[in-house]
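For reference, the chain that follows is the form predicted alone, supplied as structure tokens.
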Amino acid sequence: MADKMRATIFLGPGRLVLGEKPVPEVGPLDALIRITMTTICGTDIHILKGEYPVAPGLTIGHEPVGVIEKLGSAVSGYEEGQRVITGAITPSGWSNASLDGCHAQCGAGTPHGWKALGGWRFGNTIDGAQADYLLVPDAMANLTPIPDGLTDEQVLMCPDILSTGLGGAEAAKIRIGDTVAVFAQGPIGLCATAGARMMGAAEIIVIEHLPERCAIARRMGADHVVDFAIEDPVSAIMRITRGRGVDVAIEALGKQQTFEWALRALRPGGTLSSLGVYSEDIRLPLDAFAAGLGDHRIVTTLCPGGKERMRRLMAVVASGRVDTSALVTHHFSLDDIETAYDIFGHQRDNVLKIAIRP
């Protein structure tokens, strides 16, 4: 193995490169991970435009699929040369927040005071995935062995992306019967699509302009398709639900409107679930609130992490319920980071997910 490896390294807002970096030293409790494929995310567009802090120097990138390099001395459990994917999350599985039951906010806590996204490290916190080799923290508590007969590209959506849609689904708690309205139909809220109706919604309204994703949300479960440019969101779920509105409204853009759509879209006593990563603040107008009287509930979800999760997302693509393939729309090696950087950040090319391999 050589001593360098090649990282995608951002320098400050607008900036980022394609350079070289040490091959990571493996700890006793790390595991060192060869990069097959990984991708880029909404939030590491966050990252590149300087809405969302980070490190000049920190390689990036959160969605690591790859093949076991070295084990740390402590790790048991695996071997060199498997198959495995890891969380954009990783919790540490002792600390307060895992043994709590909230292992995406491992690591939340600091001397100081709360820090938002705490389970979040990869490109964060910690050198990242969009790089010839990755060193992952607490191994055994975060490596998941890939089942044999899945591709790197079907598993590429569960270390982030599916996920969090899937999360979004379950934190809104949604019932069998269900209504539920889904803002935005880019990766994550395609997942959520799929997540609303493996959890039993009845009747599922996606809110969409572009119709190649009208497509497939259409095949990830979706039985009504609104075009907000041409309808208004609110006035079309109303007259789809009758005047009732929705008992659930997932938001996957992280936009003001949506937000307020979402809100205003509820029924009396419905669930916002939010996933969209916001810029800035969000505001509760007081008529969609219901002057606070509405027995609403609004409730976030951070991508939740740790190898059980892997294990179950994995199972669930196993078995067909659920196929993110159409979400991989290009191609790119890991040389060509820096141009697909531009496709997918400027959302060029009906892009969806990139699928790069170093």
The other form holds:
4 protein chains.
Amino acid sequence: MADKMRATIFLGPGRLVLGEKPVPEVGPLDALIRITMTTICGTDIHILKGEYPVAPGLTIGHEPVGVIEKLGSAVSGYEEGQRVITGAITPSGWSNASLDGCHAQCGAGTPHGWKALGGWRFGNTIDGAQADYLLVPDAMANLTPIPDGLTDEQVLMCPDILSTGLGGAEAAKIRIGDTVAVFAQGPIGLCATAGARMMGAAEIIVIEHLPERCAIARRMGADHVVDFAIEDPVSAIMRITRGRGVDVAIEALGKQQTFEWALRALRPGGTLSSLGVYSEDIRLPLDAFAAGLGDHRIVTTLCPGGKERMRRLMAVVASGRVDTSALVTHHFSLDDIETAYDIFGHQRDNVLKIAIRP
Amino acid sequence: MADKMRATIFLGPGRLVLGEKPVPEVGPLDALIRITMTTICGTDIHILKGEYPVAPGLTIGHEPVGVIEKLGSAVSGYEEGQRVITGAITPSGWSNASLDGCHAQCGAGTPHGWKALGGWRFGNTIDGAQADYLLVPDAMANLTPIPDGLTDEQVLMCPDILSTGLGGAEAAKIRIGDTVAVFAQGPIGLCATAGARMMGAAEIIVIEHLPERCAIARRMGADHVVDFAIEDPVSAIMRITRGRGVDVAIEALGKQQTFEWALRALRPGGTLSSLGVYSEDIRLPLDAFAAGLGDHRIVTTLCPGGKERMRRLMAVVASGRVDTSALVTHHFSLDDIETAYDIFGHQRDNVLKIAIRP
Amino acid sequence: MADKMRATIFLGPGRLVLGEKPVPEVGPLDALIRITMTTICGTDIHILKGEYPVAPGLTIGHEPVGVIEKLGSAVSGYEEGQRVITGAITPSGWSNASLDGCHAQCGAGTPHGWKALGGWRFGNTIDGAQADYLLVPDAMANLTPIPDGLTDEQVLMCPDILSTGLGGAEAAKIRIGDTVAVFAQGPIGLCATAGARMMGAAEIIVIEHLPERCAIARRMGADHVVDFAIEDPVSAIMRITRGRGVDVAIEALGKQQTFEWALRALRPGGTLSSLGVYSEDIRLPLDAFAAGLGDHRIVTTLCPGGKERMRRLMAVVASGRVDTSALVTHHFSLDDIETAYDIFGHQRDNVLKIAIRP
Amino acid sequence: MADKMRATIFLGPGRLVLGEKPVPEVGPLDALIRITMTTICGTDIHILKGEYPVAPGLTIGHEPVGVIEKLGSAVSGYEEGQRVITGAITPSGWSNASLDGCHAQCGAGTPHGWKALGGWRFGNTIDGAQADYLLVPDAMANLTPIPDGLTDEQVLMCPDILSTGLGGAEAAKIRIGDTVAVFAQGPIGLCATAGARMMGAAEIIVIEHLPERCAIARRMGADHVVDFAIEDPVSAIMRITRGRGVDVAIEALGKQQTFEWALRALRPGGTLSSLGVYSEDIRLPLDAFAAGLGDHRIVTTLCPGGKERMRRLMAVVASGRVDTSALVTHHFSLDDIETAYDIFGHQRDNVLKIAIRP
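Alt. form predicted together with a further copy of the same chain, vs. the form predicted alone above:
Everything in the complex follows now, all chains and molecules, and the chain you saw is the first one.
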């Protein structure tokens, strides 16, 4: 193993380079993973645009698939050479938030044990996965062996996209027989659609414009596809549900417009599950919010993490319950990551997700 | 029984009179109650001000305590002369919403069985309780005998104030050991404080300015009282919780300011339970909403209703778990209801709730 | 309409005849349905054997598909001639139990509003569905229009088998990624398998011996089939789960043996969901029950009912999420119901469910 | 610090001595606590009697209050000299069970991450707390600073008795207005009574014979006390609830008799929450279990653990919500622990809990 490695480094708004960094030192609770596949997330684009602040100099990326290169002295239960993933969220396990089941808001190291977004460390507060090697903190809570027979590409969506998308369905507590609308069918929206289907929704309406995404949405479980460029989504939903509205609306874009549509699409007493990363204040219109008297629930989900979550998601993939391979539309090597960012950031060439191989 | 009765009639924004109406006819599923005590709600003031629309000519009021005068031909299980209450919310029991447990959004008579605020009928869509007699629809789902030994005044808060206030704590799923903030200590806020205490909150912080309300808040279970005129509530909460924030924030006023304070007071992953009746759009500031990534829950509650709810609340009162008698600060006869509205609507004389006796 | 009708009458243990009864009178809250299809349930066999007591002279059967013949004077929202089903469980909507969401234990008419099995009336406490006509009490809470395009046979399992089977999965609170075992693949077990699949179980293990049932189980979602005649089910489950055990075990037979297997198959902290109708005391072996220290949950489900439940189930069928048509292995006319009972009661001819047409 | 210490050593059934052991070595993730107060649990008596198997030579006891003596090299966030408790259950935080929120069944070190009772380590699988020093594994998940102003005695019940007792109420999901019965008012039953009260039960019925315990039960929140030596408890409960039964029955003794009473006391659809440590198979009588058709839930709870749980419980104590000091009826020094076991094991002298000071 060399002592230098390639890393995708954020230099400041709009500036990103594939540079060189030392291979990290491995502390007693850490593990070093050699990355075999990773990908770029919409959140990385927010970072690149300066819409979400991270420190210049940080390696970005939070979706790792790899092989254990080295284990910390206090880490047991794993072997070097083992194929593993970790979630985008790497909870400590031992923070108060984590012990309370709120892994994404893990406050390891804070006085009281809770920290907003604290479970998201890779490419946010510590070096991330778009590199040759990745240092995994609290390794025993996070390293998850890949079941035999699953390829890197098959599990590439588990760390973030699948966990977040399904998480949006779970947070909404979808029940058998529910009618569900999902706003936007990007990678996370598509996984939310899959989640609604997996939880027993009887009727799933997705709102999307791009034909390629609409086609994949149907494969993920959508029953109705509404093109917002052709029909007002709320009217369409009321038409389809004969005036009732949906039990659950999942917002998977991150805009006021989709949030508001989602709220207006709900039946009284319905649940809005938000998966968007917003860049502006969100407004709840008085009428849509029923003056606060509609028994509405609005829930937000960062991304569930930790090795038990990853184990469960890979079991779902292994049993064929969901197939995320259609989401990987492009492949690049790490050397070409700047090109990959250009394609992904500008949504060129019908891109959904890009697999990056170091 | 005369065939005419007194009734508090809404004539249009700002206009209300004690007029005369015929005593209602009793249909097969109905019951007629002779009102022995009722009260005025903040929502009635919204109606009077024209902020919440109801049809001119309607009798208002939705908090009835009374005696069964006459039962519909298909109603069994009750006796004339029995002392009863019904909730402010009178679910049908048989609508889809009601069968699904969502009584406040009961859609009896609609094609699909759900209707926004549909469970709230008295003084909203049918004649209400500030009158000599009240016609109760779907009587078997709503008439609730008053346990022996409880006075009218003791149960007067059950139909709305106590059900709503406790409902805000319940919807937030407060757990033993939680820290809870309650914004505003009007009648509903005070009952939310009682609800937080009843569900095991270890530390309750209330935000209120009026000394009389602060004093009652302490009796209802508040551990800390923050006067927003003296200290910024969010700073105070962060000081008291040593930077952690609260697990649950209950908004009981209905303003952007209190809603926003509530959101900012939450720990990551916390729950905002809203009980306010809003008159404006609500804004979720980007930072307070953690860009949608804070695993927040926002829940709203109209008011749980139906006879099982009322039975439970009166059991709570009967066992002394909560004493709402301190909330009744004034007594008036029905003949003086216009004066009562003047005092209550202008919050004169430290008024909390006014008991009205026909 | 004639004033006499055919009815399947229980005369006492072991004795059942197709006899004649008057067509029922319709009270104000009732509806009369002309049965177009019904079926025989395992519970009917319990009744016939004298294992579950009902009054001699009662018409049995609780799974109705039909057409509205006549509506009670106080019933609105339906039309005569409409195709409908009602659940096997017909909650009042207005009992305390029903208002609390516990429809199957509806205590309509009792002093306190709860009654064990009280929601199950057809063929238990009032005349049932294996007849030309059926009187439906509390019609507005129970009549559910059949969506256009669905045949009688497609919805025949909704009143009981599908509602109960899915109910077992729901009561267990199956989560995405769970491993689930289902003990016995009779009609209800098969629907429990479908329910586990619909709720996102990643791996489903069924325990069954009959090859025909094993084949259908795979179509309903089973990943592994264990033949208890060949391999000890608990050992097989531990082999398949590599020693972990299952998150949820569903017992769908009603015997000590299967109950005990289910308990032993659980991982620590797992949930046993029982759907069986037992005829003997159930024993929790000390070791399997972990001396009471295993954080186990044991939940039982009678059968969820009411029109909102039926609406949801038919939505599930309409969208193709589950296909129960494979469960109907035989067809008979009402005139031949005694033969049908003979085949079903003795499990001849690979019978699963028998559709009966009057 | 000496290198030898006193320790209460289990030698085999019926045999226990205060012996000498080396002070433990501190590994990187561990902490060493100097015990300042501990106590004896009913489970220790089970161990002593040979009813629950542990390895001869083990130091027993699992309820530690102490001072941090030494921290492992990888442990941060604490200081030597700090006053702390840890739960009786010491989850790893990083096992699959722990990450899934099931701390008491933590499977740290097992292949799949779940282990029956695995979270209970002190005095079960590793040396326990009835000694001068205690080695705490996974210290960062378990060490919990004692809030200023709380004495050792005030927090002594938190590690086990209070956590378990409240846990029984929580697992039952008690709601505001419930009627609850608690069977047996030993230390855990008394805390279950407190838990029922803290969660909003409107009416609490306890079943106990000893007058001293009955008196404390009333202080913990009981409304009715039934002496099983005078009246059949099930009859008494049906009398008090006017035939309805209780929503929740908590079994806190660990015998067939109390378990069966609890089951029979339930209303249809009620929940039995079991806290007992059983020494025999448990039988569910067919009628009491409603042939499996009663929509019953039976839940068991070992004891919630981890530092967030302990923090919450001490917050409850600090705010005066519950006062467990009445449970400590005796004080002994560690040198007299054999006498303490004799008194506690034979329930002499109205003993409830014995505080032991090294």
